[in-house]
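In structure tokens, the next block holds one chain alone, the form predicted on its own.
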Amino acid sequence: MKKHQLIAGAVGLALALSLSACGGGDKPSTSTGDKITVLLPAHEMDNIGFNEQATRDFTAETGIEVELIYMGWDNVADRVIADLTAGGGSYDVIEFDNAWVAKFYENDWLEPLDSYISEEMRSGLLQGLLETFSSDGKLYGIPWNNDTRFFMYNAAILQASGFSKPPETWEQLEEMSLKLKADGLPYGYMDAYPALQSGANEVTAMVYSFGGELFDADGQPVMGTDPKTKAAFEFMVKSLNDTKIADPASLTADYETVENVFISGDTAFFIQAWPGVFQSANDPTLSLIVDQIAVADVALHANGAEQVVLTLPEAMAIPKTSKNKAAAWQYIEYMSGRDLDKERALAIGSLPLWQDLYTDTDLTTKYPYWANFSGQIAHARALPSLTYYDEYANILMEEAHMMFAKTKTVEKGLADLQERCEALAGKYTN
């Protein structure tokens, strides 16, 4: 199986060059010899090193020297959420995950951005990535990766077993995938259901799609009562062991392993694909399936539920207890600037920050597919919003897996998860 890893490990890059001051508003100004840390995932999109050139480029433009530890993501919320829990002061720039919006506002771990930010940036960046990362009226990141995810298919492989179109409900994709099977292919599809936060993603995403709802309006656990939430779970038990349409390496894939399996041709289905898949897929030096996937018009969902696609947008933020923040803002401004949003979606076909950038003709021409989303993107929905939803997390994935392994029945395992997430938010509440 061809590889496209992205990177494991951290990566340190320590660029020391001479410093440009930066000054107005209420900003701190900074000196000569600063030195910022920055903690940042893994681009699910970046397999070039764009991220990583363009904060070398940021080192030689500004004299700011960048300590860039790059990780996977699941590791980058470890460190995080362990830093700044013990009082903070290792990074001067962090990840900022939709889900932890409220979590990082109750415990005020960040430093509002509304005196940094320049009105051209307020106003030409994509208003619903702002509104996610702020608060009770107070801008707290800025969003680097627009991630959001579309069901992709390959094309070829349908065709061959003699489907027309993808399949736009559960059902149809069960049948799709048990004659895709009968025809040789080894799995309709895989997931990612590590025991990490990465896992509780898509478990969310396929509860989205069968209707169902883990906590309601006012955040209450409700996941032990909705019957579609149930139906969800009861699907994903049987296709990871009944009709075996799921690969059952689904328990430990992580997003880059289900991209490996697609582009190699042992899937059908890419369930949650974010857009750069697309990209890779028709790559000749990544990909055995060059020309045969294509973006469904519909997102997968169950009968008489409406569809949905997961969004999972990600920012960089300013923690208090940075000591330089005035060079960590210069980083940020930089990495989410206009011009190297259009340079990144040319080189790795991410989806653009800035509003304008969806009619670049430059970028609409270079991916015409774009076009494609447009019949799933409206319809996309972020995670749940807690103050605990790392802890949230690990219990989901905990009791999900044993549901999987069916050490739990179904009813059994989300009896006990809503128990234990009402226990969970007793503590943030009492």
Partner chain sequence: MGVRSAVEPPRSGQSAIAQWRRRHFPQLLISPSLLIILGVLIIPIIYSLVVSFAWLNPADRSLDFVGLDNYQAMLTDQSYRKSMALTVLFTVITVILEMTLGIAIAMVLNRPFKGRGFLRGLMILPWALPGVVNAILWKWIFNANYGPLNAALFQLGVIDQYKVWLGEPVSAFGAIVIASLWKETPYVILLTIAALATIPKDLYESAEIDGAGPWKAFWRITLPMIRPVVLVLLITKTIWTVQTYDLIYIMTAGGPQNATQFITLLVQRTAFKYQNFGTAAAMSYSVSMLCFFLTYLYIKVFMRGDDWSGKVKQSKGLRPKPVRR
Contents of the next structure:
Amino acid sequence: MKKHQLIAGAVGLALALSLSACGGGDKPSTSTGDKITVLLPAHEMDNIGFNEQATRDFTAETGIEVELIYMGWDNVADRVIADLTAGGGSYDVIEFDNAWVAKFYENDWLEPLDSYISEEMRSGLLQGLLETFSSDGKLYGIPWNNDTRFFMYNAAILQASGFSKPPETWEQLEEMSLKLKADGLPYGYMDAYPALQSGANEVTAMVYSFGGELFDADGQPVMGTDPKTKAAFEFMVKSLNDTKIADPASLTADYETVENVFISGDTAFFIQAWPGVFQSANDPTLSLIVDQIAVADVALHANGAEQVVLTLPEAMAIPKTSKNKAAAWQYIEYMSGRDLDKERALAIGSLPLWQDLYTDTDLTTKYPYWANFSGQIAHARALPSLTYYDEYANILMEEAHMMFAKTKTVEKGLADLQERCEALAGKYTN
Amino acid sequence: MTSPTRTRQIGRLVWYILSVLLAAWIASGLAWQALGPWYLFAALVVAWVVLGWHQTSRKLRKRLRRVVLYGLASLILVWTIAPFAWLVIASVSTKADLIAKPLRWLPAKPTLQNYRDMLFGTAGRTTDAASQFMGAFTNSLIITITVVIIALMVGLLASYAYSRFRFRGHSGLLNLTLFTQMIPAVVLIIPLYIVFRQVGLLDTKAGLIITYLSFVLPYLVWILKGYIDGIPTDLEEAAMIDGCGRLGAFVRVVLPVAATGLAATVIFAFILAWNEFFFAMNFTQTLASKTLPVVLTEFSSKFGPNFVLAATAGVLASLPPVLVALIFQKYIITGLSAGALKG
Amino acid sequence: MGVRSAVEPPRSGQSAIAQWRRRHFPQLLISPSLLIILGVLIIPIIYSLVVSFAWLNPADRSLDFVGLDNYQAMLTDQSYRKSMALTVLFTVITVILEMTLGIAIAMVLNRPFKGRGFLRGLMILPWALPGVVNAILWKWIFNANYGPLNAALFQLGVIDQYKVWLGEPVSAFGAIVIASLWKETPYVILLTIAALATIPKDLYESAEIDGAGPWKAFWRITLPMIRPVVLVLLITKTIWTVQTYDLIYIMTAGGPQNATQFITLLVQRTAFKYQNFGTAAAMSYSVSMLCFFLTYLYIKVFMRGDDWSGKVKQSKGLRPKPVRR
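Switching conditions: you have the form predicted on its own, so give me the form predicted in complex with its partner chain.
Below: every chain and molecule of the assembly, starting with the one above.
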């Protein structure tokens, strides 16, 4: 019977597939001790798998097996919050973003780390970072990534159009971009405003640099009435639509695209560049602008406003539901330890987490341009801390996109945003 | 009202004018190396073809019809194949090839490195998602095959009963089965999630298997019942007279005849379960249960998706369902149509 | 589970159990499937209804009943109204395009030509492709800076500047429609081809004798003959399209301006990201209401007292096929 053979064949095929699949997996051979599951976004500068290698070294040293899950930031955010909402239990070490501190504290999701942390670590790590991840006097996260952004630019392109200095204010940036465009550059700059939380980061940074506020000190929304916030949005709308100094692809671009466009020499300014951009730009296998990038001494700001750069530090935390807290802490301690921090900085150019590494001669000779950061880093600001940050980020980008597309005026968009934020705040306090 | 001959004359005149215009346009286009507004050009071509149709002889028309037919067929071919071809090309490219401007349609140096990473592990290279590929592949296979086997066994019994017996609640239960197919997954996801987390089924293969049965089983019952309906009862009756029990007759007589339908439904169920994403995305967290579609979305750095790796994994993940479907396409098409015609 | 007893054929012994078993044989056979359907479908649906009238506390998993508050919150929620309207619009456009395109292509593939078998077989490819792969693929095709669509149109001279396809509400919406069409139309094509094969040739021959052209023959013979399939396709396609998730989750994440945040994505976000399970459950019910309403509408419109309507309802089986082989 032919049909029988067919079915038998299908089953056989399936079996063969499943067997070959089993043979292909590569499991770490040490499975003696504990096993932890770690969920983090990949480090934005880690193109060589440094943290993955370090994780494997950790397993080799301690015998603790690590299931390391790396995803894009927004995917991680979805996963972490879904899991914690469900009562947790899936992960032992999780990403803990600076925007989540209020929400996670409110829900009492995390294990306080004060009893774990050594005195050396507490006094050695950057104090500002530890403070960011503390709430009500308790420490909930150990920073693993000092993600601070800096204003960088393409000095060669500026030179070619007769500019010897980078712009300091948005007005100057606009003027220079128009001249560069007239000289044949496609766009002055590109930014990332996708309908994701990374888009919300960029919009927030713009507002800060105009001296604007989205929320007041008590966490009440004020974007609808703040004239400086309005000026910031008006500038973004104008740059995308009228002066066209910003690449319209900013509306969907992720950070990586912004970097790719910049290192292809299609834009002159990188408004919120992470330190790794400097290295990619000078890597001849990736970049068309080797030796052209420079770090500005002063971050961009509106006339009369203070310069601001965005800081988006990320920490590792242990959910209360973790069944393997000791092993989890061992992993955190290893990954954020001083020695590995220095190695990482040397390998991928990440900004150190430890205070004294900023004066370490090995590092300062390898990265002389870090000296330029110091002018900007003093003006670093973080995202607003809200219990309803995720929902807020979603509607912020919805309204921002409407303003960018001019389907709403900036005034109306901001007023609507404020109204929706107030409604959200009301919902969460009930 | 003009007479038919008059109309034809005018038509011919317009057609001649169009022909001259078109020739002039093409000539100037070649001369200036620019087509001008392409939509106007396209409209002109369409008008020329339509009018020309009425100018031609019957024999020529037949030939033209073939030309049009082959033209349409090639359009369909390109439309169907081009996107997937691009995925395959991307999977043997490097990132530099993909972001080159102007775009390189074929990679400068095709490489199979991405496939090597995916299949044989990536110690120390690229992202960890690649090293999870084989784990997720295994999960997908286990889950899919288990779902298909359970659904097939349970579904066969039920569809046989619905087809061969009349009992109290027969049509009510049958309609209930059909009705559940109309429930959108989004209604189920919240209660299943809440229940699963209470009984510890979140992030387990068992949880996904149970969930997938919710849409595979009703479908299977419905289709299989259609097949069994089509098999005359006298065959079974003869077997039962020969001393087989009811189920014995079913297994020995009905099953072999229904084999085509079985094959089709099995493949269909396989594809449904293999490709499922919505539940998997929300119910899985780690490699304990993560399926391929979920891992496919994880090929990204912190700042952006890694299209090269995602394309490679995408091609590999497509192989099982696509190959199975292509090999057994005859059964699938009969299966699909049987389902729809009877459903 | 009672499965085991059902599998064994009834013995000739006349014990009470055997008798009971024989009498309830069909019920035994369907019981495993009923158990699954009850457990995985019916009970969750009812539980979900309960949740939609409550506030589920994520921390201690307790339910506080709040009456119709969730439904009220849902109806006054701007995001919900927008999402629902967009979902309906998307479904209507996609299903209409899928059906017309699908039937048209099936008509082409029904003509004899060289390579027809191959082309028909090829239709399986998009259909069998995982939805996630489809979404990743189209996201890159529409990429604003490096996408092949921009490159192709630019090199052909159709556009003079790269377009941000996924950055404007209308074009992003259109991009999702196209990606959806590519994957889902082949299913319509395959089914329509199968249905076309059942139409007897002599019908066309007699129509030709009557002087009806191909256009008329299509409306008078082809369409009425394949109408049952069209109805089934309409219903299933509608239910699937309303649930579109992979595409928007990956291609646009619901943006821009939340113009592609269709209802499934909104429910998923409301439940798992904003932890508002009650309102999400209420929203999910409105989705099923929408599905039922549309299904009802189709059946009403399509079964207006037509002679073939019995075919669709035909579930008693063993009735002779209305179409000759």
